[in-house]
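Presented as structure tokens, the chain that follows is alone, the form predicted on its own.
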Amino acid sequence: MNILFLGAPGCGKGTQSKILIERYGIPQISTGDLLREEMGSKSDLGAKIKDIMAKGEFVDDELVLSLVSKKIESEECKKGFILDGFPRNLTQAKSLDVLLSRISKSIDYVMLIDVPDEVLIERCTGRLLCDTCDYIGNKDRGENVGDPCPVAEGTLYQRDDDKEDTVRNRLKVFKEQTSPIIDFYQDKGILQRLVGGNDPKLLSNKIIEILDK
């Protein structure tokens, strides 16, 4: 089962991916995670990626495709995968098709999650991360940058790409570059449109209903 999530930053792609990982036992391929891993390596490439992401811009297609290709062809993805954050534009979508065809695979489902812009901005700007674990904090719960993590010996911080100006730019870039691929997958007959909200469980139930048919 090869699944692709589409949607603007903050729509819930990562949350839904985690739910499907637990249910179906297939790994998530998050380009954001792959890129952040590279940034964490302190390499020259990682420094370049950090600068691009801090501005809310997208990383070069060729670089992202090489990272994704390596992951898809790994033993971990032999029984399927969940793509989150890739492809972001029509060129990447077509390149992904070529890659998958070469290894006799294809995308089975494309889940498009629609959420209003102002809701997305509120979600992203309110999100905080722990610098030592995968805890996700939120300003709406009274948590702030610099607070100690409640589950580990870490400190909460806000990613540069979750600041309001950057989030607005990311949404603008998303609409300009990613929207055209919606028609691409619609024409293939594998696109599922879903309305996201404040109840992740309700959305995941809809997704699971589609996958279990």
Contents of the next structure:
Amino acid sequence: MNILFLGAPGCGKGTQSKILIERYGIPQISTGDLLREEMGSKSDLGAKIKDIMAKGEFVDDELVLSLVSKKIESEECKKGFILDGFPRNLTQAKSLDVLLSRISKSIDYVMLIDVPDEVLIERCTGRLLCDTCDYIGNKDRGENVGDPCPVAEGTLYQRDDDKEDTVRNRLKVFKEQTSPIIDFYQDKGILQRLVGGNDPKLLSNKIIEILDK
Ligand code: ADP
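Starting from the form predicted on its own, produce the coordinates for the form predicted in complex with adenosine-5'-diphosphate.
To see the whole picture, the full complex is given below, headed by that same chain.
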């Protein structure tokens, strides 16, 4: 089962991916996470990525593709995978097709999660991540940067690119560059349009219903 999540920053791709990982036992490939890992390694490449991400721009297609292909071709993705944050433009979508056909695979489902812009901005600017686990906190719940994580030993922090100006730019870049790939997958007949709200469980139930059909 090869699944792809499509949607603007903050639409809930990551949260839904995590729910599916548990249910179906297939791994998530998040290019955002892979790039943040590279950033954490303090290499020259990491510094370059940090700079691009802080502006809300896209990292070089070839670099992202090489990170993704290494994962997709690995043993852990044999039974399937969940792509989150890739492809993000038409070039990446076409490169993914080439990569998958070379290894006789294809995408089975593209899940497009639609959420209004104002909700996305509020979610991104309000969210706090844990530096140790997958916990996602929120300033609206009274949590703050530097607070201890309520579930693990970690500390809460805000992603550099979750500042309001960067979030607005990420949304603009999404509309310009990522929206065109919606038609690309619509034409293939594998696109599912979903409306995201404030209840992740409600959305995951809808997704599971489609996958288990
Ligand atoms: P979000 O989807 O909420 O914007 P991600 O963690 O997926 O968050 O991505 C964060 C940033 O990482 C992006 O704004 C971009 O700079 C970079 N990035 C992630 N995936 C890609 C990709 N496929 N191509 C280019 N840049 C990417």
